[in-house]
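Listed next as structure tokens is one chain, alone, in the form predicted on its own.
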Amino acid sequence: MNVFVTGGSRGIGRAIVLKMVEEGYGCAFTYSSKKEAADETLNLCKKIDSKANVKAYRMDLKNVAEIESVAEGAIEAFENIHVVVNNAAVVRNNAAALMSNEEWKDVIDTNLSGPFFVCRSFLLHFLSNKMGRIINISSLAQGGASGQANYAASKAGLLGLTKTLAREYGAKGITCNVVVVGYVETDMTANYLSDKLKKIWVEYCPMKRIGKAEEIAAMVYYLTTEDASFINGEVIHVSGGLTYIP
């Protein structure tokens, strides 16, 4: 089994890559700019399995031609890709009235349009194999988040994309599901969530703790297995019971 993961150089994406390698999968992952972080992920993979089949690709999710080129290269290098995980995302926070055109477009292009073009780049390959798994990573922000009109819209859009692909291609052996993430300690939450908000999220979470990236990775891995072959078009929360942003 070979997996293609966007944004695999750090945070949840890195945890997903490491889990796949741990389970014996081949893994292609992308990063946007920080090659040192991608190299660190590669080194961690080799510590798990010195013979791990894992490759890093620099890719801009706002560049359709680049997405198609990287997808084609990964299919050629791995001979077969069975699973696509759309994990990469950016935030550009601002109040809606003050949000610039660039802040809106950058987030929508990266977090929503990018995953669509990634899926499109692999769908014909999946159809020829009569099998494929697509897993999109969303956020509790999909239900609305102050100061994040762009991010919330992009993550809500992933639900519509997921359910549409599930309906269009389920009969062809291709499943598509979305994993909704709660408060997980990552670079993004460390940099963009205030200490006050972090405290509120933990207070409202029924489990009264922060999630781990490895817990998200475990769910993503499960969705790649044969045991999950009848799960399609589902919205699966891995949030400790937290269902919205307070």
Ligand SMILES: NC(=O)c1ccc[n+]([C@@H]2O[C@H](COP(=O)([O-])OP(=O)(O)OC[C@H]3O[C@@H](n4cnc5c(N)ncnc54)[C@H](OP(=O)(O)O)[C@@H]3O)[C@@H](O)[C@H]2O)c1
Given for the second form:
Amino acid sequence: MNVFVTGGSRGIGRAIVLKMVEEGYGCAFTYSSKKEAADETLNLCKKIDSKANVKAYRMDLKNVAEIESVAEGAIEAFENIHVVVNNAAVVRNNAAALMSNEEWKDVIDTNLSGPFFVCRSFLLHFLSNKMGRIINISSLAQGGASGQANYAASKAGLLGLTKTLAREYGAKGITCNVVVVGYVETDMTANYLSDKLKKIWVEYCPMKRIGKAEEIAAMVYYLTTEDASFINGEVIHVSGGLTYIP
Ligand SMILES: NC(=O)c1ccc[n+]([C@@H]2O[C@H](COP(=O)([O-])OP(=O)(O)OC[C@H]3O[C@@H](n4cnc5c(N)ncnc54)[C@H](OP(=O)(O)O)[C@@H]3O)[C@@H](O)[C@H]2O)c1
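Return the structure block for the form predicted together with this ligand; the form predicted on its own was the one displayed.
Starting with the chain above, the whole complex follows.
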């Protein structure tokens, strides 16, 4: 099996890449600008398996032509891609009344339009293979999050996209599911969540702790397996039982 993961240079995406390599999958992953971080993911993969079939691609999710050419390049280099994980995303928080056009567009383009173009770039390939797995990474913010109108809308949009692809392509052997992530310590939360908010998250979480990137990766991996072959169009929370942003 070969997997294509967006945003594999850091955080949850890196944990997904490492899990796939651990499981013996080939893995094409993308990064946007942090080449050193992508190189570090490659090094960690080689530590797991010195012969790991893994490759990093620079790709900006706001650039449709770049997405199409990277997808084509990955299909050619790996000969076959079986799974796509739309993981990369950004946040640009602001109150809705003050949110600039640019803040809105940047987040919607990266987090929602980008994953759509990634899906579209692989669908014909999946159709010709008569199989494919698409896994989109959403957030509890999809249910509403103050100061995050752009991010919440993009993450809610992924649910509609996922359920639509599940209906359109389920009969063709292609499944599409979405993983809704709770609070996990990564650069994203380190930079944008205050210590006060972090404490509140933990207090409201039924498990009274934050999640680990590896716990998200484990679910993503499960969705790629034969055991998950009849799971389609599902919204799966990996959030310690928390179902909304407190
Ligand atoms: N962390 C959490 O608590 C949490 C909670 C809910 C949902 N999530 C979701 O989980 C996913 C991963 O989050 P994370 O916390 O691991 O994020 P992160 O640590 O901030 O990593 C973001 C990744 O996205 C890439 N990226 C950023 N802008 C991009 C662009 N324009 N085009 C292509 N790639 C781009 C980055 O590449 P570079 O390294 O090159 O910058 C990096 O690999 C996201 O979908 C996020 O919404 C996270």
